[in-house]
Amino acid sequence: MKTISLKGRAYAYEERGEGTPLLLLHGFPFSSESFWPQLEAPPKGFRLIAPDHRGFGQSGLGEGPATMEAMAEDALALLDALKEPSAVIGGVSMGGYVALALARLDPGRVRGLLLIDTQSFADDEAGKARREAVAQDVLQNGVAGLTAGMLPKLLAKTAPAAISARVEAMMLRQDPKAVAAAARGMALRSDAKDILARFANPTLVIVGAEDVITPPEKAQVMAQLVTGARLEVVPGAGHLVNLEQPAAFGGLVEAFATRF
């Protein structure tokens, strides 16, 4: 992996392919490894840039909750370091929250949005309480319990065992402090429907048909807010459509590349 330094903290990223820059932001609690099919075969038409959020993978953590705005600022700093004035911004699940935060912070740098298995809603009070419970649990007991609880919800029932095993291994490798910081950061995020209602650039929303975490109904809400947005529901996929159906996902992303 490559790294840049952000105030003395390492920020790691992978880079593949050629074309329009696509900053692709991973979900919780993963790393850029969660884009392994796309890193192995980058979508044609895009220069794929996939960082590790603060504390995940090979990136340093930093202080306090890892808010969506803080992670968006990291991503913008990476674009600065790569001398990219703008990019298509994409994200899976939590990465989608970061993408929307980035669009709020600096909309002029967002050439398009690629929102994957994510949502625009903020947490309600019960959701915030669950985030805090996750943070406290992983700090006390590590990530094994979180992994065991999340894994059955992440993938469609038909997902190959090899994918499930690799996802599980990736989750177990993450730093409990980073997982806790991100859980607390997600609890602090704002509702993003206003961002989407103002957004006028090309937007593609992709969701697995069997996603039980952010189901197609939530994807439809996002797509309806952006004039001209396209919604694609992918059969045979749960919450990690880019891993479960990489060929279908890649085809949709390559078609999206023709809009830039």
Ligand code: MLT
Second form
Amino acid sequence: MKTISLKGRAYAYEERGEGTPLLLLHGFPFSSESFWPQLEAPPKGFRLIAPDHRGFGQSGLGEGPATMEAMAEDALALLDALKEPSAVIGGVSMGGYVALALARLDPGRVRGLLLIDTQSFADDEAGKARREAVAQDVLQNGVAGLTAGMLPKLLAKTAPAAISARVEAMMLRQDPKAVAAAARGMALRSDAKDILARFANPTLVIVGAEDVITPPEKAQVMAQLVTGARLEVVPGAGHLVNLEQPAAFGGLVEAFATRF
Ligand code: MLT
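Moving on from the form predicted alone, please list the structure of the form predicted together with the named molecule.
Now the full complex is given, and it begins with the chain already shown.
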């Protein structure tokens, strides 16, 4: 794992493969480790760059709520440090929210979008209240309760126990302060429909057929907003399609690489 310093704060990332830069942004409450099959066998045609969002994995935490914009600014600073003027921006779930925030902040740097098990909608009032409850719970009691509550919803029923165990261990390792900051940051995100409606570069939307957190209907909304976007619904996968069906996922990503 490598790190850069962002105003004295460590920002860690993994880097593999060669080709068009693909910035791959992880979901909540994970780290870049949640791309383990892709880090082991990077999709052909892409230079994979997978950072840890602020406070997660080996990255240092910033001040206040970790908004999607703040995480997007970190990711843009990494592209600067790597001397990549633009990249395909991909993200799983919360990573997708960050990808869309990045496209709002600096659309000229987005060569394409890879939206994985994510959505364009903002939280409603009830959703925002749930985020705040999560933040308070993890700060008081640690991440075990959140992990136990989320884990059964993350994966398809047929997912191997080994995947579930590794995801659980990864979640349990995350810093409660980072988890609370990201939960509060997600509550502050805006609807991203406008970003997608004006986005004109290649876009691939991938969703697990059994994703109950950001289900295929939400993926379809995103794909319909971008002219020429492709939607792929992968059977036998829930909310973490890149872990649950890495071969199918890798094939779709490699086919997408040929568009750049
Ligand atoms: C994620 O996987 O990043 C989260 O489930 C996203 C969310 O809670 O909206």
